[in-house]
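Just the one chain here, laid out as structure tokens, in the form predicted alone.
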Amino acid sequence: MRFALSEDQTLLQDSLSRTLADLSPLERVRRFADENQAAAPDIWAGLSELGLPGLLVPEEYGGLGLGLVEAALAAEALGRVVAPTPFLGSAVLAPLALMLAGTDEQKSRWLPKLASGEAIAGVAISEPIAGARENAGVAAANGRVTGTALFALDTAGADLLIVADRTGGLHLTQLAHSAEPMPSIDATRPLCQLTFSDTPAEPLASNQALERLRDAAWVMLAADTLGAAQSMLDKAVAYAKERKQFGRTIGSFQAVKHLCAEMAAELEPARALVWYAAYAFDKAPDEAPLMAAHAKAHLSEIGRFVARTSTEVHGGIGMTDLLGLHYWFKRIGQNRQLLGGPERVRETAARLQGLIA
């Protein structure tokens, strides 16, 4: 049995990585963050030419019809360059929601547009997954939604919104009463607060679709963290090979070697965990919820360790804006808390295993 990526999967990730190196260099990321841009249409247009928005969309609707393993590889590549794209919401969660719970008419209307990149979908599902803050949450009745959804993803320029209500039901709407940016440590992935006031919304079928969206989102966030952490490790190793102190490169000092080795030793096994969690989502659905929880919680801890240690290897310059390490550092930090911090995710894993009531 082969426990490795297929040739096509390797080619997909390599091709995407090369494209992202041109589309989303650090200078472009810095401009996006410094100018508080809500979206980066140039980057998304370039990725649309590769077919990335339609990665999960079935071929009959104009997509590539691939699985979550391929989506995880894409998320890892995007995390490596902290690309400011609507990938998680528009290319993963929204298509999955429509495929899992949409009617034939809803699928025919939206999936081809999402697959081509013509339409962008925002997703607001945080409250029933990560817990609602005071005065947050959406109520649904008679084809309308009312309330506030926090930490909504990819809402800038969105043509449709997938919204979860307090009971876990999913709804499709094309508008919100108001949309306000939310402060966040990660300027490369803007979050939004959506307010609905008796807003018309089409209900999606209630068949535990939200749990599947949660699992997919946890795997994608873990993969994104994996890519960001690998990039930070690579930068630390490269810096240690060129920075000199006392007439020697700092990479020749045992303490620095140990720091880099510890990062690599922690990160490499995490890659297999993310891959298997993505594989389980498609091929072993009974295992998927637990594996997704493990991947999200574990990468949250490993990512934070690598982010801190890589910054330490760089010394004082690692804390400056000059190198831009903080973009990866903050992306890892946001991934850690988005849709549930590691403590909450581990509680879910314990419940799934019957360890707590």
Second form
Amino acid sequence: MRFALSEDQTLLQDSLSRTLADLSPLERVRRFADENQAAAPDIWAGLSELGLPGLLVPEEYGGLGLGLVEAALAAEALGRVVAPTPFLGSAVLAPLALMLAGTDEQKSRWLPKLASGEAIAGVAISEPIAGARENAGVAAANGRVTGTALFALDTAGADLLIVADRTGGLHLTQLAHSAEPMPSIDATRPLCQLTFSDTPAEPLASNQALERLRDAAWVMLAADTLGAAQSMLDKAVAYAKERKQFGRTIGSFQAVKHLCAEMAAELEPARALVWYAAYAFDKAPDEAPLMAAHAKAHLSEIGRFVARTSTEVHGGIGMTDLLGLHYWFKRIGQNRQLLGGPERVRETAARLQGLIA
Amino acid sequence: MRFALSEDQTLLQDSLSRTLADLSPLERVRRFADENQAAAPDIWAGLSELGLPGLLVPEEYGGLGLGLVEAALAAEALGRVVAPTPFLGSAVLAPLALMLAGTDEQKSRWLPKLASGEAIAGVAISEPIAGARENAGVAAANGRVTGTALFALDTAGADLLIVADRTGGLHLTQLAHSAEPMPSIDATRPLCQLTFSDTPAEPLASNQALERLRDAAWVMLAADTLGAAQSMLDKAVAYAKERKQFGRTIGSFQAVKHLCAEMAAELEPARALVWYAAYAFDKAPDEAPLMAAHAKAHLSEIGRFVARTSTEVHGGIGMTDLLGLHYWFKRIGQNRQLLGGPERVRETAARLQGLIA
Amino acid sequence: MDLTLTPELTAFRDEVRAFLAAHADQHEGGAPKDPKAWQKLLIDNGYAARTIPKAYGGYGAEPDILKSRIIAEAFIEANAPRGMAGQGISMLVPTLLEVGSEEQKTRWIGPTLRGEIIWCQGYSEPGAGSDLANLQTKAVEDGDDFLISGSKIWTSTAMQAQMIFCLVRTEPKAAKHEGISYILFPMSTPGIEVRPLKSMTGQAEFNEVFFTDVRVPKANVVGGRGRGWFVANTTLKHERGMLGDPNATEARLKSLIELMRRETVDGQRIIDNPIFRDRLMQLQARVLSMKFNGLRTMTDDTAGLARMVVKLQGCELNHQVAALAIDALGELGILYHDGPHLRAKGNWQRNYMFDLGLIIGGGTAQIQKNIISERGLGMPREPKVVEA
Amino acid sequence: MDLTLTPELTAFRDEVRAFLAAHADQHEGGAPKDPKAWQKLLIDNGYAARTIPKAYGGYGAEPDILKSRIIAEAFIEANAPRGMAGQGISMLVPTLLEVGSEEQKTRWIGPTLRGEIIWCQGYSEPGAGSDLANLQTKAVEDGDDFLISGSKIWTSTAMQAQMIFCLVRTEPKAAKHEGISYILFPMSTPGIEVRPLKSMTGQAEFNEVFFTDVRVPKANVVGGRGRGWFVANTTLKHERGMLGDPNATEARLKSLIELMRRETVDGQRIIDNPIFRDRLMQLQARVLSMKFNGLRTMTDDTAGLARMVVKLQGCELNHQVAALAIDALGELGILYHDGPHLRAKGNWQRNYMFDLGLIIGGGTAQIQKNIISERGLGMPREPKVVEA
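Switch over from the form predicted alone to the form predicted in complex with its partner chain, please.
To see the whole picture, the full complex is given below, headed by that same chain.
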């Protein structure tokens, strides 16, 4: 028994972090955001060389055949540098959907292409998970889907889409009637509104697939926040050690030290929660939904605290575009609400334990 | 227009504070608590000389004829020294019940005696306000009451009791079948369980009297917490200026200074809320219920914060009986839950604004 | 404690209301059709520049906090725009009135009040944030002039301003707080460069201003050479008070309640979610506290501490109101910039970020807590350290 | 990351379970029928004093964190009492093992483990709380003895203890941290007075101990004269870790959930109140975080910071769990001492207060934050001040 990263896992995270430092430095993120880019094929191509798109894809389909723990480490590394990638949709949710509910033919058709990074998959599952807004939602019948899906993930240049209908059924389609951008605070992860009108779609037959996707997504968003928040803490500590005011580094003022200590005290145990939630997804399926919910909700709360506190430690400069700190702030803010804010997710946590009458 | 204490109000508060310093010093409170005294007639007699029991009683019945603003100032002064008195029941709620819903005969019979301090009144209104526990509650019919009332206030040596039945109707009785103490954290305000069995009781006829009693009680509990919390802040500041650690007064450490600043920042605006809630009770009845609810709930929350924070500033010694700080801590804790915890009271606040469907 | 109005004040309120009714056609959607004409009308009637002497272009009334409040409430009631604001009117004018020379008052106050001159403020510097007195912008004597070099930051209206009021170090050998002067000069003076500073909201709410040998006559100093720290501090306090304005918070809470009544998830109204509703009630209690606290500070001599906590509590509260709005909106709460699903033009997100900036700006929360503990509670100042 | 047990560990767990099943008749309601016999049984089987050498009365096993965890879990599962605890076993014994002389080890460890000697701890002093090293209890040389005078506070078992391990200042001229010695003596020595210290819970959980010329042989010093600060610090760290034990918190959360399922107001179950339920879920996430954090600290070399935050977060969490219980109970939550309506013997209120004490004791939250920022994050130490 060991609750720590294995050597392989540490290596994975290190090599990913090194690669990301090259592929997705702040200037690259800034260009992506400033130019409202919808996708960064350069970054995804670089990560594809490491095998990231195929992380979860079984080896027989050309992937690495790893688990959600490794995916969480990857999400954390991506969050650390606020990298613009279709990781969540294309490398986690779509492969999982296919693996859980695809036919052999569907798997053979798509998994190898997703694993190599040759194909990109978008995912639209917001309505049955986070609740329907503006009467959105998709209806499915006879191999066709009709309706609107908001907050679709990673649809830019997508070769296939995984879409959940109002009843929680999943569908695979290659065509969306229209895709309208939904500009959000976090320019590193563009969102889309999809409209379907009698659009051909192959059903992915499984009762529980959507729940598994939800659990995986929640863990990934929690891990992304963990990485982004860890960065914000690191930046705050570094800034406080360097910045001088009143003839002292501000990091020598007890108020500033304690703000940093509080961030660390919140983040460090949260790391173990994210690890365990990912581990449970792989190895303890009975516990997985509750752990995923807690990870998502808890990281949302402490992520907000760290995002705010780190900005405060930076003083006025933290509010400007100069250090780019706001990319992390906004990434954490977006993770909080995506696929359900913490209040809603905690309601699910309570329901999973039979605490709601 | 002036939102400040008048000269008379300042005088009232000052003379009351001076008198209380003599009548109810820490040693007296300690004796009351340690000996599980049910009443402190010495303190009440001293306060009666100032006219405190008759604060709200009209002059024609021998009282001072003042309003809830003055009563709130008195409650604050009592909270400041955690004085053991039947003020809430005997000087506020019972006189109000009689004034709102009593016949001329009932008023003439009781108000003069209450105003002089000659008679004491207990009040049992918990069930219809805070919700019934343990199936408690009183039923009334044909001039008789039957059932159990928990958390009855100021019943020790009471000459009359004001009792609310399950439907919110008020009754005046001089007999309780039995009165069992309900030992609580705050030994300065003993609580009782009353059991009635076909006990004769005079109905106090008014539809809205209970709501007015509730509003007055909430403002009084808020004011009591305000006073107790202000004391705890004052004590923390004084201790921090005096206590030395690491060769400095602890009050020179930024962490300690900021804890004290946070207490002050929370308390000072809360004072204005309590004042306004009391003012609204007297002069703006449409606003009174909402303001009373907010005062009760908000002071409960910041009272808890101040009670905890002041104890922390005192370090280990704050946890002991030596300084008696815990009497304030517990008084604030008891005020929080009495007649409804903040969550329940906020629900009322929402309902009063039509925010609950 | 008496919140009813005297007959005199009631009459005054009726007068203000009548004025607003008569001129309701001169504004639309909360903005004047002709800003300068509106400003003149307000000054002429005593609803702007009310207590500023007539000689300097004001209305010349005695200060009366209650009348000011009545004016403010009547304008809100009528959704009528107030007089011009801006740092010239709110900060420079009071400073000139207090310590300016007769010539400076006559020359600058009138045009500033009439909106003919826009000012920007040059206080903060990149190297001196909370430690404002540590400023490095130097003014070197050259005959009757100073040559000013250095840089300023957080200069909000620098792009539009014709003039700047600026803190510069004129006496390099004096102690930290004593070598500073408060000086006025045109933004068109050679040697000034303005660079917009994009903030996290995506907008350039602030600028950096760089000075290279900017020539300014010594006569432009206000309040005496080396007195700049003390000159500036009077109005800084004023600014800090403004930053927690409870009226603005109350208006936002009202919008939040409307939002929660209107928005639905899966057809259920947000206001019917007990968790969000409970948070709303918690914030409402705080908003009311700050409102009554504001009322108290106007008329209560014992409200020193009450005044001191306004900036800290008010800015935090605004941030929390915006946070609840975002949370209540759920996924819609992360939308920004534009798009058909965006609510309130993205103002909740913008405020959430901008208000965090206000928690930091104008004296960080940490500085505010130092002030409250030291000046409000009499606790010891930060002790001097042996070695930096 | 692999939380499954190896076959060896699975076998070990079966063995522990079998032992517990076989001896279930020797305890009742979580307490042993014969404490000393139970303690001996546990030591003999390696379930108490597990890693302490046989020579000193222990079981003599190699340290194995996972086996320790398996033992702990199996005992919880069977509701079986663990071995004796107390400051002698948890603090003195490890100290002696590390720095005690052979004679001291042989003489004290065995009887302490067997429960024949109860110890109390004399570290804190009234004048030195967070600043522990500032202790004033002096030990004056007198031939082969010291004469000890001064006082100690927070001495929890002083009324029952036969012996005390105590920090005293033996070298008055040495620097603050270097003049202290760690010394052992009987509580029956003339010149010792114990006064119970009533706490806010109403119980005397602690004592003050006063020394007047208490004669103690120099040979009773442990770890060398003037080395007491360093000797004590090793086990203090250990104590701080214990104070945030996540297993205890998890058990309390479980009781809280039961409470909320059971209790009703106006016939509605508390658990059906969405506001309390949401708070419960927030705390559950924290409890799980601390649980997994604890798991991580056992087997992860990179968990230094994770270990450092346990005391701060764990004690706060316990306090918050108790706070929610009180709030959920509503008016019933303020009952205490006794009475028919009292829930859980008043333990929720008692814990609420006692846990606040733990937030303060064993290094206040402020001291913990200093440690985390300085040792964990490498931030500067508090600078020396010019003047006290």
